[in-house]
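Form predicted on its own, single chain, as structure tokens, below.
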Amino acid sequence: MNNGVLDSNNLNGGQKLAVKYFSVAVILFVAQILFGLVTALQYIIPELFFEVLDFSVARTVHINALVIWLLFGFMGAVYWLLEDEAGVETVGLKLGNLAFWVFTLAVTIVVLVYLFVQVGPGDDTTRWLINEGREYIEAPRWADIGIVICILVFFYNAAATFMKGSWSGISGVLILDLVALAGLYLAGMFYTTNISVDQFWWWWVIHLWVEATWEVLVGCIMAWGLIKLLGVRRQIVTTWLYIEVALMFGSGILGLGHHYFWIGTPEYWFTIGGFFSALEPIPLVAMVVHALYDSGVHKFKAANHPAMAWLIAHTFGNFFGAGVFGFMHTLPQINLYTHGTQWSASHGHLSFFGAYATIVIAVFYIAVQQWRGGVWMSGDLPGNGWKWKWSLALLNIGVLGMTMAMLVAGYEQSFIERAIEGSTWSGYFAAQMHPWFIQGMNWRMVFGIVTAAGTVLLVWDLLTIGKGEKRTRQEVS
């Protein structure tokens, strides 16, 4: 094993494929941050890039880059743990590699169409080739079909590998979740001219695809990561994973109702949706707390300090971003005033970063450690140990700062635009021009730059951490 050098000989077949997914994920993460900065600046300077890169286009790329880089990260994470968990070589690697290149090419084409074609006539040609017009899932229909096919190949690779090798609690939950990951995306491909019916199915993708299947996938990755990093007993994380699944698909499906308040569905969704949507992250928090308690027998030794720090950041980010902020925002009595304001964006930024980005970054560090030959990445990192700490701090401070800035702006919008003006056009523009709103957007820009600085430092650290290190990783089992 070649220590301290990035060498593919240190990786198994599934991990080599995972590294490809991680590389594209990092590129898309950087793109998401860049286009986020552009949209934040366009709030301050509305005429910026007018009719060249309009706000609507930049925002589309920003949001879709977020979804796709996380999806690439999750797929890479599963390929990374696949052979370790199954105990056999990954099945169907050639097909998996083909699906990766098809997926990457499709994403590239879609982004180029967003940037250079942008819009088309309001007919089936546009829907199939340019943009479906559905917020957050704007990808044209051909790309939708391609995503489902790539996910099905991904499912086959994982399921066939576990069928050939050994099963565990983690692998069983993972495979069932991948069925839902492919299936639920199909709900966003229905076409109807009735806006309420269209929104009904659209929310199945936006909520259940992300807040149910992604959360369970995160639970599987978290369970595996805690075993590897802390030597936690498998039965502890598996037990909490089962509770996570039960609560996720219970609260996740019922919590879907908090999106149904304002599209003509029955009133009982007010209570059901508002209450259950906040319960989803609780088992993940309990899993980490219990795991840390159990790791006391190892005197809290961790095999990879950066990865462990990001897992802990994920625990708090998921709980506060998705749970606390979600509950605060989705209760119908509150949502009446906050829906569609910067309050929504505030919740979205903290929840996506806290619930998903943090754990993908943790797996990046696990991957880099093995890629360099299983080198030491615990305490006392020589020379470059400061970079991961500063990137962790800057990214979390930046996202939290943006969250607070948008929350202030959202409070102002809820007060003027909704409570006083009653959701009128005059109220909308009055809120947009208010000094508090403008100050909120300025501070979002400042903290967006802090986030971008943390991203640069993160990429730099991932490329250099462990370089030249001769010590082997700390054993925690």
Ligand code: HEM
Second form
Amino acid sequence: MNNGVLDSNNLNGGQKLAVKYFSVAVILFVAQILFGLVTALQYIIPELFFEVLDFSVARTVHINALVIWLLFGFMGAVYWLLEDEAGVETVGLKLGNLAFWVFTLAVTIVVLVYLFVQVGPGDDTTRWLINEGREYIEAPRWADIGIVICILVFFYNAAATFMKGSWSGISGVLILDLVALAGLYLAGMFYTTNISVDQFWWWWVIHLWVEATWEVLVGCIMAWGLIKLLGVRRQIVTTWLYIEVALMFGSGILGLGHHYFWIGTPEYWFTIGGFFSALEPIPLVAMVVHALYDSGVHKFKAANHPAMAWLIAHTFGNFFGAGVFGFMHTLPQINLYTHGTQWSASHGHLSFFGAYATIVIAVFYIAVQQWRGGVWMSGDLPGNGWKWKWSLALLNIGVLGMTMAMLVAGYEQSFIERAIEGSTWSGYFAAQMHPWFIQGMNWRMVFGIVTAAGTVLLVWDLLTIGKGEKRTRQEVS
Amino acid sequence: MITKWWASEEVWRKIAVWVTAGMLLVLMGLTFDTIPKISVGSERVPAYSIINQRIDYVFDEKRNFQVPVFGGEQPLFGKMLSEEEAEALVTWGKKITQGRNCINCHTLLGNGAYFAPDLTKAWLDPNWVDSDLREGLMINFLMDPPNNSMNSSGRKMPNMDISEEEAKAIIAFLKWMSSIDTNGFPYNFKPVEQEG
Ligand code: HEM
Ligand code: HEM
Ligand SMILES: [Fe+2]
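Rather than the form predicted on its own that you just supplied, could I have the structure of the form predicted together with the named molecule?
Let's see the whole complex now, leading with the same chain.
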């Protein structure tokens, strides 16, 4: 053990690979924020980078960087807890390392092509090599196949390690969930001219990822985190995890129907989608109760305060961003007016940040703690831990502020563009030029800058926290 | 300590497995029911040759929202197409929209980005004045959007090097998309004036 310096001797094999994934994740997070700022600014200054880096290009990078950094964060998190949970060394680590480099190279090429080639003619070569032109899964087909192979290697590492070592409730849920997560990606890997069928399967990837398989994946990370950070009894955590899986899949799988109101699908989806998606907040409430209760029982005595704070932020963010903001527009009677407005973007930001960015950041903190030799990260940090506290505050205030700004703009669009003007071309622009909309976009920009400041501080803190720290981590029972 | 059944790990594990399996089964059943109903040539998603006909979007008393209504012949660019020709044209059009990444500014069927107007009923938009002028205006716009801008917000669609033939294919795709029964989305839409 080498206290206070970043030293890979402090890490086990899986963890060494994990920190590679985390490093790329942080870089992509920064890229996401930069391109987010560009897109937000283009709402205010439409000439910005016109026909050089158009809104569509910047936005593609913004949302793809988001999906990939979260995915890298999740994969890193699994490699991180693997040996600890299975009790043996990671199986097939060399292959895992190779897959990491292949994946990272592929992501780099894809982003460079987005930025410098941007578009192509309407033929199959474009979809194979440049851009698939479907939101969130824009990555060209060659990259899809590469991603699937890398994910298979990752899955092999995880499954084989548990098989060699020992299984637990957490690892059982995790492995089954990963099968579903990887399998769902295939639903987005084909072309069809029929846009209704196209969007039908597209939502299997998008919705069944973020509202089913990703939720359960972070449930597993959360369960493991509560054991490690607070010392909660494994049996309690596992039981909760099963309850959450039942509630999450019980509501989220058919909740898929809330995307089948207007894409050509039959009217019975109104009832099914409306009903089941309205139940989706229940597991999210359960998670808040669970995390807070456990923290309270353990008197908030945690081995890693920044990580614990981000886990609490995760439970609230998940509940508000996905649960409350999702519920607000999930019934068909309201979605008819909010569908495809800034209202959707408002929910998209708070949910992705609240549910997923937060917990990945928590894992980053768990990782740097160990990387520096398992150092102290509870109270009494140098400078009273101002950097982690301020970045936590700035990021959360920033994203919440952007969310509220977009919600106001979304209300205005729902009334004026959707309800009154009937969503015609001129109705769209009438709503875009309304003062409430413009104010919303300006405030989004302001809070975007707050978010960016929080991001800078976060990166700085991750690079420096625990430096020179001689105390070892707080013991938890 | 005696664990009550409702706090038992084993019981919840079983519930989780059964609930998940049950929901997956129901979803599979619904998928098998839905896919034929949204296949091309079904009642909800018409055949590609619908682009030979007049398409409108009219309030339906019984369903209580607007639905696509099809009238007599209104061949696109004055040319009646066979089913195969129509499919080829619409397919090319859709592939162009994907290759140019339209969905990262626009929404299609309400999904996508929010920087530009929804394209679901773009074919029927009153901005195209009437059915005589529409095709020409659409081609001009797509081939050179910055100089044919139709709004005063300062926001413009970039020139994406769309040729006349490509523009026609895109318009075929848009016309076909406007025939899909979207359960009344967009609500309260005011379609363009059309003859016939
Ligand atoms: C962490 C979980 C969630 C994430 C990350 C998430 C994210 C998103 C995103 C990004 C969109 C916009 C998709 C697009 O670009 O077209 C969206 C749409 C939507 N979400 Fe969620 N969501 C989550 C959970 C929920 C929940 C729990 C509900 C309901 C209770 C919900 C309801 C909706 C609805 C109704 C839409 C469609 C909006 C529209 O019609 O435009 N979401 N979600
Ligand atoms: C500096 C901070 C950020 C700014 C200024 C920003 C700005 C934007 C803008 C302008 C869009 C395009 C919306 C449209 O199509 O009109 C967008 C989309 C999106 N952003 Fe951000 N963003 C920021 C940070 C984030 C963060 C931290 C997350 C999540 C962790 C996020 C997730 C998303 C998602 C999911 C979408 C797609 C939403 C949808 O289609 O409904 N963004 N962002
Ligand atoms: Fe959803």
